[in-house]
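First, one chain by itself in structure tokens, the form predicted alone.
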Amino acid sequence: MPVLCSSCAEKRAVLKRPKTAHSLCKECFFWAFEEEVHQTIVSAQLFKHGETVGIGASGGKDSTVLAHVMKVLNERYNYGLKLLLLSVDEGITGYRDDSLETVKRNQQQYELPLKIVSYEELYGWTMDAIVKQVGLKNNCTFCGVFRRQALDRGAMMLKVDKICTGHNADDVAETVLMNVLRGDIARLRRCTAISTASEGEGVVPRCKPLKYAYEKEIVLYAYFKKLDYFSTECIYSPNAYRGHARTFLKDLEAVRPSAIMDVIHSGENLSVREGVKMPVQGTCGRCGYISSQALCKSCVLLEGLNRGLPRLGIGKHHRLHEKILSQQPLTQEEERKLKAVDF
């Protein structure tokens, strides 16, 4: 016997929501999903009327659903936002070039302006070239640092007021777990924030409208809406540390479906005892980007690549920052350690 939708009680249910276990028809699921995102936006006051908002677009399911839902809600509730698509081309042959074709189709489908910035034009390097030099173990460190700064640079070119990204509940929970496992108190305090205020010159405020949306439901939404998205995983990410946190979280979710939200709420309510020394936010002595060290991570990684010292930005080499800033030569022993590519 067909199961009726638990919301309208008229149409046949086509799915069981992973988040609530409710059986819903397509139309009721679409409405519930969009209304939850709307409530997230309203309760956290993510936007102001008249703002220009850049949507981080990769062509994947999260950013495609985000762009679609933001356009729908902007029109439905008259947010009064000017929406733009902002993409980063990391220079990964056979992956990013294909996904950017999806973004270009999304631009036509949603009738939104699109800006693409590339690692090559910003840093003089592509991820293909970086991987050739550093190997496959720590390449995600380079990509993550460069992409964050690239998004800010692209946002400044477009003069947007905010960037919204497609980070979902699974992503946030994974980040909490990663920071706990690494003992990174500074990141643990801020990783669950739904929005970040402007942290200095050259940094655009960011927000996560999909923070409480389960990845499974985003996939279902994209599937039943027949949205055009790119579903291939990055060819350089199999060894990423996040993958281990993701596997662990999926195992927890199989036993306890609420594990994802439980981890997020734990991160949100975490407090650090008084007296714990926290990094002091400053600016990079070279490019002016936010940094708690003399040089920002992006400049250190770039310096290592340009000098043929790929390990310079991997691990703790803060004592070398002053040498780099003052262009002092490194000792033979320092260069020997930093040239090693046993990543």
The other form holds:
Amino acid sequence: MPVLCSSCAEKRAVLKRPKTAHSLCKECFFWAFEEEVHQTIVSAQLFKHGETVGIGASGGKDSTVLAHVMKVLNERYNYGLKLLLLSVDEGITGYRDDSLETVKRNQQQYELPLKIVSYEELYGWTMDAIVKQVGLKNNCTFCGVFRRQALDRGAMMLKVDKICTGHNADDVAETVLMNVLRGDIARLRRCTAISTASEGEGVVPRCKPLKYAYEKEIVLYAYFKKLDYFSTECIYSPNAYRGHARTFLKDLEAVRPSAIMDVIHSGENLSVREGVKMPVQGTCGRCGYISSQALCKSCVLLEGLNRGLPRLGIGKHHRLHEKILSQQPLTQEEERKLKAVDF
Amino acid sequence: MCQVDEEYNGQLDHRVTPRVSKKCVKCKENTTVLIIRAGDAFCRGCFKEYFIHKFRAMLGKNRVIFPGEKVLLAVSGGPASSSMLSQVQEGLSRDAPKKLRFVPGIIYIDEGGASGQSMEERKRAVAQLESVFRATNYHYHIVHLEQVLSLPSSVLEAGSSATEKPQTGSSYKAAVDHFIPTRKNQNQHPDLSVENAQSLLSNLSMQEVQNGVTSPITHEHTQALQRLFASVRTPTAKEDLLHTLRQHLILHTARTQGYTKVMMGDSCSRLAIKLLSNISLGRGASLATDTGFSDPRHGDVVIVRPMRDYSSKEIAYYNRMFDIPSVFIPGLDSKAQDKASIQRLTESFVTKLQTDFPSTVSTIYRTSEKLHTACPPQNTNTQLSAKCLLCVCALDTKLEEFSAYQATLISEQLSQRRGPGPDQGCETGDGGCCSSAKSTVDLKSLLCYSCRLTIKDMTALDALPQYILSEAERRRSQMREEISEFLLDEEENEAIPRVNGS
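Having displayed the form predicted alone, please output the structure of the form predicted in complex with the partner chain.
Then the entire complex follows, led off by the chain already shown.
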């Protein structure tokens, strides 16, 4: 006997929701998924009427679904937002150039304006060149730091009020676990916030409307709606530390499907003791971007790349920042340490 | 010559292998016997000093044990708690002026009924442990898990603390001075909770005999316990429930026998695993109390963890080198698969990660030191309804700002039929019959987020021990009294559609 949808009880159920294990038909699932994102947006007051919102689009499933759902909800509930797509080209052959084609197709399908910023034009380095210098182990640091600035720069060029990214519940849970494993107490406090702080020069606030959507449900949504997305993993990602947290989270989900939301719930209810040293927000001495040190991370990394000292930004070398800022030459010992390459 | 050498001459970095020195790094005289971490080589004597010093330093730094206090040592027979027992013996027997001064007692909880052991195996394990305990000459209590079925419901109430918590070093002395005459008074005017519990105890048919084995338990008790655990569907929830019941038993013994502190033997590795699995279970709000040094949530009895600085490697070395007796007793998760329960999964994850990244456990430990409870521990002036029924932590299910919990509720609502109709709701099969669904709702509102998940995995709530059910009933009627003037009619309440969790 066919199982009926538990929401409308009329049509046959075609899928089982990973989040709550209810059996739903296609339309009820679409409605439930979109409605949840809508509730998230409204209750957390993510947007204001009339704002310009940039959607961080990589061509992957999260950003494609985000673009689609934002467009649908904007029309259905009259948010009054002006949406546009913002994409970053890191210069990874075989991965990013393919996914950018997908973004260009998305632009036509959703009829949204698109802007692409590239590492090459912003920093003078592509990820392929960076990996050649740095090796396979720490390159995710470079990519992540550069991408954040690239998104902000692109947003400022387009005069955007807010950026929204396709981070889903699995991403947030992984981040909580990773920060506990790395002992990064400052990030642990901030990582479950649904939107970043909105003060500061040169800072565009960013938010995560899909924060409570499971990755599996996003895939189901994209599959049933027949959305066009690019589904390959970055070729440099297998060696990242985040992979450990991701495997652990996937195993947790297999034991107890609600574990992802439980981890987010724990992360939201954590609180840090007073008296623990926290970084203070200031500005970078060289480029003026926000930073908690004398030099922002991307300036440090770029300096390291340009000088052929790839390990400059990896690990703790805060004392060297002052030296670099004042253009002093580094001693022989420091140069030797910074040059060592892991493969 | 090798082309690599030619091309990269001078640029190839020779990896510096850590050289193990032959002499102990501390006394620099004797030959080394073992290595802790990379490069810390100790000789036998220095290692023993280091180990003992850590224990005293942990107690001394945190200053919560008062001289003359009665402290209950929770010994499971495993290496960490056996090591703790031997450390306490060392500390109490020293003739040095800084001798530890408190009165110890030992408790061992026999969980064989829950983990499916036979009576002979349990008796054998108990006999082995008894011989270890007798050698220490301290009072000991052997408590069977079946006794949890006849606990009084006052166990779930937080008692008032006998003394103020000392804030700084100077007031510690004041606290000690305050404590000693209070204790003398206590012998004449016993604390209310102890009196309460003792009067209830006298009504029970099972009496606890001090310094020895309790009265033998009957087969029915074991069966009732097994029925309780059989009604829990997932191993994760089983372990969680076992942990909660164990805490209640220890607390009850401490209260009735007059102990004001309990020492648990959780090592650093065990606490790192516990931290990570508590995050996965949704216990983020109470991480600091669950893994910190002192756990004041019960009020009159404080749980301390003096072994939290020792990695399991150090404990294993010490036990082997100095012949500390420990007994292996299989538990609920012995021989379980890696992916059976969340706790087991976390354990295998952390141990595997530790081999690749040796600083994992200590990093997690340092993270836990920087946390504190979301709501600081209150005294019993705040209403009881603000605390969870089972784990006695502050409830973390407020619906004020938009949170993961609220998102889960919305998802549940959106996935089900909208509108009233309790009969049709039964077809979804996720709540069973309406009557048990109603009692689930009643119990859920008294629990914190993660205890709710444990209860959700239980099929038969009436298998829970009586003290939990009666306490739940009492709190519900208390709440109902507070709002009784606003309730219209008893029957009308039944027709309200079931709302999960609120």
